[in-house]
Structure formats: structure tokens, C-alpha cells
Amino acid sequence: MTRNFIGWLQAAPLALILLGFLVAPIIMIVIVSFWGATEYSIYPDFQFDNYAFLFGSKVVWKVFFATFKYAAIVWVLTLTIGFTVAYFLAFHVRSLTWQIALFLVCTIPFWTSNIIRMISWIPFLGRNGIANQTLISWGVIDQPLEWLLYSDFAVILAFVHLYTLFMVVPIFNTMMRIDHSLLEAARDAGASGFQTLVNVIIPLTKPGIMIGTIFVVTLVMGDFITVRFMSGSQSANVGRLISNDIGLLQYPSAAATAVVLLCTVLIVIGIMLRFVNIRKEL
């Protein structure tokens, strides 16, 4: 009894916390969203006009629509190319050192804000730009390619750049802790490099990359800026629609949108659980 009492005892702090900038705020976004709203003022009510509205807009269906197409395409770039480099520095760098220092080489991008990261493409994609200059000098292209900057693919780009890593951190934790007596034992079986891929690495890596897929899923759906500075304004996410409200002070529905979203991303993620336990992880 003293035991639980003391265990409760030492968790009630981080619960407080937990209560007071977590639960507590997600209650209210939750009470705001049924309130009503003018070009004026927010009066409190119980009305689902909010939820009407999204639901029956054809364009917040399409800005749906373009957050799930953003959040899939990323995903299988992102764990392809995070798959890969987690795969060579945990089985191809024998040297610990250099695991820990190629690892760090990752991080560099992420001393800098994600702002910075993402305008340093502006200059590198734009009409004028290197990209377009070297593909000019050398013979690929006649003009300019006009789809490379303010597109779908630069907010793609912007988005495999910034998320990358929190692909590659999971998975790479996963591979470390895989007996590499199971792949000797796969090889003296006879089999080939890609079946111990296919029957023992990846079974044995799931955890991480469900843990990275979580990561890259919710921080994409939830990036506006992105998808503003990226696009040129020409494209719009759900979190889009939601800064768009704040900043016409349409609190409630901006709420109702947020409340959607939340309730989205928590339905995403646990149909992701189902297929793996990711306790192994935590």
C-alpha cells in the first residue's frame, strides 16, 4: 500500500503538468468548437454550424484530400530514404565511431531553424535559380522548369528535407538492437541478402518504423508554413485552413477544423498500433 501510494505520489507532479497544458486545452478547442460566431464576435452556444460547414464543403474535402496525399507521399520517401541510411550506418559501419559520427553528419540540418532549411530551397529551385541554370548549361533543358519552385513537389521536397530524420533516429535505434548472430544464422540457412531482409531485418525493425511513421504522419498533416512558403500560397493543408480562421479571429472554426484533425491523426495512428506494439520501443 505504501508503495503504490508513494509510486501515485511521485507521478501526480507530471500528471499535474500533463492535465494543465495538455488535457486541459484540448477540453477547451473541444467547447470552443461548438461555439457560434460573427464577423464581429464569438458568442458561447452548443450548435454543430461548424461542423456542418466542414463537413459539407467541398473544399475542405479537397484540402483533406491534399494533407493525406502530403502525408503519404512524404511517408514512403521519407522511410525509403530513411530505411536506407539507418540500414547502411547499422549494418555496413562496423567502426561504433564512425556510426556516432556519421549519425551526427544527420543532424547538422537541425541546427538551424526549419524555416531556414526550407527558404534555403527558394533560391536553389526558382526560375533563375542553380537548378535551372545548371540543367540549362548543361543541354537537359531549353527554358526554365516552372514546376520545380511554388509546386506540390517543393512542398514535397521541403517536407522530405525537414522530416527526414525523425524517419531515420527510430529505425536506427531498432537496427542497433538486432543480434547479428540472426543474420549469420540466416546466411548459414542459405538464405540470400534480400530474403534476411525481407524475413529478419524488417520484421525485427517494425517498432522503429512505426514510431518514425507517427513522427512523420502528425508533423506533416499539422505543417502550414511549409505548404505556405513552399506552394506560393497556391496550395492549402488542414492546418492552412485552421491559421486562415485564427487570422479572420473565426476561433470556432478554427477549433471544429483542429478538433477534425485531432480526431483524424488519432484514428490514423491507432489503425497503425493495431498492427504493431510499439512498447517494445519505449
The other form holds:
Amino acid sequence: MTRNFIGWLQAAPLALILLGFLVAPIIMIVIVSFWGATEYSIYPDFQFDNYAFLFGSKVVWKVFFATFKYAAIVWVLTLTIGFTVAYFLAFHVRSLTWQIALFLVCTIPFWTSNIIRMISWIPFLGRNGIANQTLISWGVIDQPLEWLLYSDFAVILAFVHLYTLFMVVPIFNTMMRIDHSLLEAARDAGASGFQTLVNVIIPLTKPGIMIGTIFVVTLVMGDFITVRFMSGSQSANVGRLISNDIGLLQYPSAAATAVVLLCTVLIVIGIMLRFVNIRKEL
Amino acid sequence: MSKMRYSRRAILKGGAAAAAASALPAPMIWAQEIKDITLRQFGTGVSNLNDVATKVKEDLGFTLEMTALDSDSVTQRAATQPDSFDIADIEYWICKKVWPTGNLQAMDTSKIANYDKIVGIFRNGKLTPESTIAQGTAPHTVGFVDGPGGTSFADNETGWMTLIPTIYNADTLGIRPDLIGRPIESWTELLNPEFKGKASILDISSIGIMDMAMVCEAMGEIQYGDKGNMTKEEIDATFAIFTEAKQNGQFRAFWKTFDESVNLMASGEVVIQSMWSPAITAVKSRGIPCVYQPLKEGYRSWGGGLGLSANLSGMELDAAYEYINWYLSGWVGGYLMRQGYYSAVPETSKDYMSENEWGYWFEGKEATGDITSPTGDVLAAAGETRDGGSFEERMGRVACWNAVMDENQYMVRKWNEFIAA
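Mind giving me the form predicted together with its partner chain, seeing as the form predicted alone was just shown?
Every component of the complex follows; first up is the chain already shown.
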């Protein structure tokens, strides 16, 4: 009984914090999503107008599709790069000192702010930017490439740059826990390097891949600032829809969009968790 | 309260009052107490300048706290948080939205010393007696109410003003003459395929829609009844034209902040775009040629003013009137005019500008020496003239005022669709 009580007591601080700063705001958002709005105020109500508009608008569907598109492309790229980097660190670099040193090198860009890392691409990719000037001076192109900046290419490039580390870290972490004798056993049993990778390493790395995936997918789906800056405001994702609504004081509509986005992301994560048991990892 | 009868302003006014001041101890008390007064002003970044607050402290003795917000937040705050401010520095179209909430109080024009010198645009809508009144939310249409408690706007000078006008300008397109290399004369050029991938428009719906309307009208595609108050059909037609242009790759980017517009222009990503006057100044001060191009269809204009919170009373209210009188007395006007804006009482600003500055900024004359910004950057050398010319030439050719439409919410949704298209 007392042990039980102590257990509750130990869990209480975190529970209270989560209740106050996670659960309560979400409940508030759900409530507000049913409210009404005039041009400059919101009033308590219980109406489905916000949701009706959301599901009735072709643009909203398009924007949700664009959000999934960004998430999917970025996921594939960050996974490929992240897995390769982690594999190199975990299995090719032999000494622990070098592993740690190289891992830290990976994190160096993250000592600056997200926004700065993103914006620094703009002068690089611009019409008269370094990339175009270099390509022209090499004679590869005659005209500056317009699609380098303010395009989906730029958005995805920035996303991959910003979020690959979130893939590297958990995958590297799981790979480091793989017992190297398993790899030796695979080789002894006659497996080729590729077979070892597919049949031993990837299955054992799945929890790490899944954690990285959750990071990347939630970050990309919830983003609005990267899309705004890198597309020059010309593309939209759900985050921008919400931020536009907030800018125009349409809080209930923003809340409804946020609720739908939250549900979508939770469903995506729910589906992913059906495939991999990440509890093994934690 | 009784000591408040001797307001500092009244005393400064005349010699008789000055004699009274030396005889009575009250002004001293006022001088002491005024130091404790803090007026909280909020508004858009345009005129919420720290230099103004510093100068107020110096000249008037009380403290002015400035908060700068974007226009959406300004509207919201004025409408929903009347206790959070004493003075609202808002645009006239915002006033149209906010006044019905009753959060602002009308001002007695007889307490405004320079009221008679305020330019006609803000009083009867006419710059000169022959001027025609432009479309949109023209300042004088929301400038007056019937009395202290009036909630609906009056159509003549009633003596009770909603906002005391402070700052205004005529906006047009900014261009890079060095990259375009030919004269630009019409708003239609924004959608000219020649500038495919090199044009931009601002992503602020209430202003962007006006620029769009100027373009569509200039193209002859749409005849608007009132650009400042479009019908749903007019809104749809406008967005149809711009969505098509967007999908054809006409626009390089859309900008939302001042800095973005400067960077787009300075880097050469964009050669023609909607722009604000100080942004042109910022590009020029980097040594890059940039022109605020006058166009034959006229300007899109905007104006702002100071409104008093309904909660102001007593000593604070007197201080607020004193601040407004000080605002119109010239120093701020000179400061703003050196950035390319106009003051509501231009003649008082003249004393705070050099003859060269006054000639360049207001009269459209050739500069006789270097023209510098308030921060010291050289904006024009001797012999250059201001884009668009004199005050009368620029403000006399206003085609429409920034406005808020009856169909605003519909327009905003369409705007969101345009961005996502």
C-alpha cells in the first residue's frame, strides 16, 4: 500500500507537468475548435462550421496532401542518409574514441539555430547565389537555375539538412547495441555482407529507425516556417494554414485545423507502431 | 484633480499664462507629477519609433511606452484588450473595424492646436478643392463621429475626431531600373510575362488584394465598382487572374515582412514588386539602384493616426492631448518626412527640416546637397529628385486607400487558397 503510494508520488511531478502543459492545452484547443469567430473576436459556441469548412475545402485537401508529400520524401531521404551515416559510424569506425569524435562532428551544425541554418541556404541557392555562380563558371549551365530556391526542391533540401540528425542518433544508438558476435555468426554461417545487412542489422535496428521516423515525420508535418521561407511563401502545408488563420485572428478555425493535424499524425504514428515494438528499445 | 487646470500646454501658450505660472505653485506640482505618468502606446512598426519616445521624455517629461505589432495583432488588441493601452497608433481601415467596439474615445478638435492646419485629406477628403476622393476607406470617412460617445461615423467635420492623423503615404511598385532597362509606366507590368519568375507581391491579404485590384483594373480585365469594397464576384475574378499568373510561374516569391522585401530586391531575385517606401530607402542605402515607380493609374495610399483609449481620463487624458499636440507640432513630422512619409501638418515640419530636405521630400525639387536618412545613410545626391515628385503630385494621384471590405472574411479565405494554389 505504502509502496503503491510512493510510486504514485514519484510519478506525480511528471504527471502534473504533462497534465498542465500538454493535456490541458490540447483540451483547450479542442474546445476552441468548436467556437465561432468574427473578424476580431472569438465567442464560445458549439458549432461544426470550422470542421465543415475544413473538410469541404478542396484547398485544405490539397494542402494536407502536400504535407504528406513533404513528409514522405523527407523521410526516405533522411532515412537513407541517416542509416548510411549511422552504419558507417557503428560498424566501419573501429575505435570508440573516433566514433564519439565523428558523432560530435555530426552535431556541430546543430549548435546554431534552426532558422539560421535554414536561412543560410537562401543566399547560397539564389539566382545570383554561390551555387549558380559556381555552376556557371564551371560551364555546366549557361543560365542560372531558377528552381534551386523558392521551390519544393529548396523546401526538401532544408528539411533534410535540418532533420537528418534526428534519424542518425537513434539508429546509431540501436546499432551500437547490436552484439558484434551476431555479425560474426552470420559471416560464419556463410552470409554475404549484404545478407548480413538485410537479415541481421536492419531487423535489429528497426526500433531506432522507428524512433527516428517518428521524430522526422512529426517535425516535418508540424513545420510551417521552413516551408514559408524556402518556398518564398508560394507553397503551403498544414502548419502554414494554421499560422495564416492565427494571423487573421481566426483562432477557432486554426484550432480545428490543429486538431485534425494532431489526429492525422497520431494515426500515422499508430500505424507505424503496429510494425515495430519500440518498447524493446526504451 | 483641481491642480490639473494648469496644464503645461495651456501655460506655454501665452505670456499671460506664463505670468500666472510664476505666481502659482501648481505648475510645479504638475511638472513633478507628469514625470510619473506613463502612456502606453501600441501600433505598427512604421511610427512606433524609440526616438519618438526619447524625445517625448525630453520635451514633455512623461514616459511613453511603445509596443510594435503587425497590423493583424494591432486590430485584435484594439478590439479585444482596451485595458492594455492608452494610445492606439492604428491605420484608418483598422479604425473602421475597431471603432464600433467602443474601445476608443473621440477627441475634441478644439483642444488640438494645429487642427486647422491638418491637410484636407483627413478633414473633407480633398487635398485641393478640385480633388476627387479616391476609393477604399478614405480617412475622412472614418475620421469623425457625432459627439464624444458617437458610435457611427459622421460625414462632415463635427469637431469630434476618431483618430488624429499622424502619418501617411502613397504606395506603388518598386523596380530595379538597372535590371529592367526600360521605362515602367503601368501596374500591368507586375503580370507582364517579361518578368516571369522575377515579380513578387506581398502576402498580407488586406494590402495585397488592393495591389492586385490595381493591376487587374489597369489590365482592363475587371471594372470595379469600388476597389476598397469588392463584391464576391470581383474578388473571385481578381484571384482567378492572379492564380493563373502564379501557376505560370510569374512570381519568384511572396513577402510578408519588410526585410524580406528588401532582400528580394537587393539580391536581384525580384525586379518588380509591391513595396513600401522605407524598403526602397533600405535598398538604395546599400548602393543598389531602386525606384519607387510612379504609375499612370495612380497610387494605393494609406494613413494612420493616434486614437485614445476609452479608459483615459483626468491627468492621463490631458497628457495624451499634450502628446498629440506635440506630435503635430513638427519634430515627429520632420523625422517621418525624412524617411519618405508625410506628416498630417506638413507646414510645422518645415521648421525641423533643412531647406534642401524640405525641397527634396515635399516639394519634389532637385536636391541641392546629399539627402540622408535619419540614421545617416546617403539616399540621394545633389541633383536627384524624389520618385513621383512633390507632395501634391503624389498624394493628388491616389487611386484607392487601404480598406477593409464587407466581404473581408470571404476575401481572406480566397487569399489562403491563392497562397496554397
